[in-house]
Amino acid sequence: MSPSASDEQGRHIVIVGGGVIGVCSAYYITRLIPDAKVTLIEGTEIAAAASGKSGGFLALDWCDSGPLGKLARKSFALHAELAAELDGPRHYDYRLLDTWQIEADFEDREVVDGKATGRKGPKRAVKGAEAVPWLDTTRVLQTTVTGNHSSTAQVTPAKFARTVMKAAQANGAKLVIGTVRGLRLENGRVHAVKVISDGRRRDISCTDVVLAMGPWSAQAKEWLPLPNLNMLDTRAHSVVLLPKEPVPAQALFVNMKVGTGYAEPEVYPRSDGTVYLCGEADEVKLPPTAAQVEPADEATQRLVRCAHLLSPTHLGNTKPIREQACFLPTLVDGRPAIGKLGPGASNVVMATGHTCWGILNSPATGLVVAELLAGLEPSVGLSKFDTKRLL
């Protein structure tokens, strides 16, 4: 189908990628451009990769010192708005929480059969340890408040992404499960997306394309002139545990000495009663699809051992109900790329490279993508995320 024929049938915006950036883009496009047809193409399922396996931690001001500062502040506010609109507390466990930095010493302790062994440590906990009584306070060296109900919150990422996608679908967006094999270009514009879906090849005609492919964004180099679109292959591990006792809404960023080394787990109790831990990362080759991402057993077991040491009363001797890994969408310069690609692909918008802050920044990114397509001034300046550096 030619671009002119597509235009005669109305505007059709195709989004490639069913992570949080893609679904938030779909949601805000359906709100700002209600007459447009919106199709989201996802290869596996909504939130199959990092968007379904990350911690879901949200922070108002933790990105202030870097390029994401204004985007993060806008997005933190949008998360609160979305939670009100979509009943976030019920549908995806949105809640405000307190956040702590914890220093702990387990130098002489190890875990045997799920139980911590070794000396008991100091007889009295340090000042401030009483705020986190579910930890082994005899091993806590220092506690620092780094967030409260005005500045930190959380969601369960997979539930969040799927709820937002359902809202976009209620507004008219369509979901296609299929593999994108390329783009058809004519006169510097994409006029169709080549897809394999339901076992057959077909072209989906379009007037605009949004590429929100997370760590798989570099595949677009095969379709478009993007020689500098290079991603790191950073795999992050996580586990989900079911504690023996309820754990309060306290996110913990831990620096703990274990044996002769150190570990830095992040601990996120969730409102469904589970506890999520992450913090083990490595560099391995990105597989072709999200379904093929596998964790390294030794990495997830280290996280489980950290949990047993940190909280013998609540997490000791517990086995993970999920062991998982995902790849962080990280461009080599560490900055997201958000914006139109310009000559050679003038109707393509790129939105990728949010590293570990994708869940936090997804609403504001989706909003500015929709604003660009609607011809509006973006709510957040995009100069720091200029896509021209990819050309």
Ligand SMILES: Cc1cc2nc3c(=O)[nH]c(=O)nc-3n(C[C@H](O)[C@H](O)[C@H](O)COP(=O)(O)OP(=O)(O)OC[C@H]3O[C@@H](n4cnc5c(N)ncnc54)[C@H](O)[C@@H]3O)c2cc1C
Second form
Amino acid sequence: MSPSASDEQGRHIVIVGGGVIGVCSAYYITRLIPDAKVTLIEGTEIAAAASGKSGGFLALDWCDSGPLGKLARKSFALHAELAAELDGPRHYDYRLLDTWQIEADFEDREVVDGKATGRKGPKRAVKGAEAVPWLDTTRVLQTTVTGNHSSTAQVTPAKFARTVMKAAQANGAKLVIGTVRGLRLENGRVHAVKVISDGRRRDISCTDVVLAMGPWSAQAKEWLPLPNLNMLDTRAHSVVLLPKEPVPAQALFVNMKVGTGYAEPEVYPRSDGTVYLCGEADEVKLPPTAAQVEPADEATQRLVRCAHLLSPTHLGNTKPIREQACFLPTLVDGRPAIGKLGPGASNVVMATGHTCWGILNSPATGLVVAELLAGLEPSVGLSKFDTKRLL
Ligand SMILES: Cc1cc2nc3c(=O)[nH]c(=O)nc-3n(C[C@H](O)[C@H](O)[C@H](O)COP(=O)(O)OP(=O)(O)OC[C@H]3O[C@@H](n4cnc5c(N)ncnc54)[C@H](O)[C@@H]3O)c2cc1C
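Having looked at the form predicted on its own, could you now put up the form predicted in complex with this ligand?
Expanding to the full complex; the earlier chain stays at the top.
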């Protein structure tokens, strides 16, 4: 049963997790249910995990062939709306950009002291390589346009998350830095969230809970009957470089032969003048908190080496200003879980499992979470993200 308008006064919605999914939920809840009290509880800081360390690449139609298609299209449009409302270009580097798939061959190239060297002489540039003149075009085998100003865009995720949280706070939401350790249940409803904050244990009473804990979502198995809530432990690495010369707004998905192996870095020049590269995923145990996630040096060095090889003129010999890692929130079946949990926890909404598309899909997810709590029909059908599969 959805609460009536007169109930809203006494409503207290608690959101657990201050990644993009949590903050977008907070923002849309404050807009759709303005009389409800909203508290977001975050263990480390806003955007402490993937939401602060990911690429921030947005695509209108790249998810069309899978379950995320409609959510992604809605979210791409909401990103444009949010950017207009919150001055995204200024506050979080929102912009439209061109996107390329690049095949490159550096089999005979090495990086010595940050400079690319090679035994063989340069190859001839292929047709189309002139479109990406900041790369070593003599090594580019193929270029394919995969996005343009109507279908691809980007944000700087940490700035995006903080801006959206600030907007939610301006609408009345409260932020508590603390770790949720459990839920108090009575008659199949959560009536309080157990929190450790400032070294003290306390209960925060609530009428509704949103669980948006990203890769830490499996903690909820200890709190609620969710035996099938299982997540993969996938860590991915990234580096941020300051180029020697300005780099055009071209996102690159690169497939490159390096020595005897291959690398597939994603390269995102940002409007703040930096260049972000990510890739190099591995399976390691998820640490207890976002603050404890560390990168593997070899992995970040491989990314830096890719940057030096790809663009000796702009990125050669540059040192990273950030080397970092974060975990992808991935449920074992690869699909997000978005929706109410039903009997046993009837006032809990789950929003997790956005894998490598969480920045793109955060506004639409936040909106549907708010719609569910407001008793409205969700703007995007949620059958593909059904939470029953976690029970
Ligand atoms: C390298 C990399 C690149 C990526 N690039 C892109 C991209 O270009 N485009 C895109 O759309 N997506 C991208 N993604 C995916 C995207 O970053 C994630 O899907 C998204 O950030 C997940 O957001 P989230 O809010 O679910 O989780 P998170 O960002 O992980 O946030 C979860 C938060 O919950 C908090 N938390 C957990 N448990 C508790 C607790 N008990 N109490 C209090 N707080 C708690 C954590 O501290 C954390 O801050 C990328 C991911 C990676 C790893």
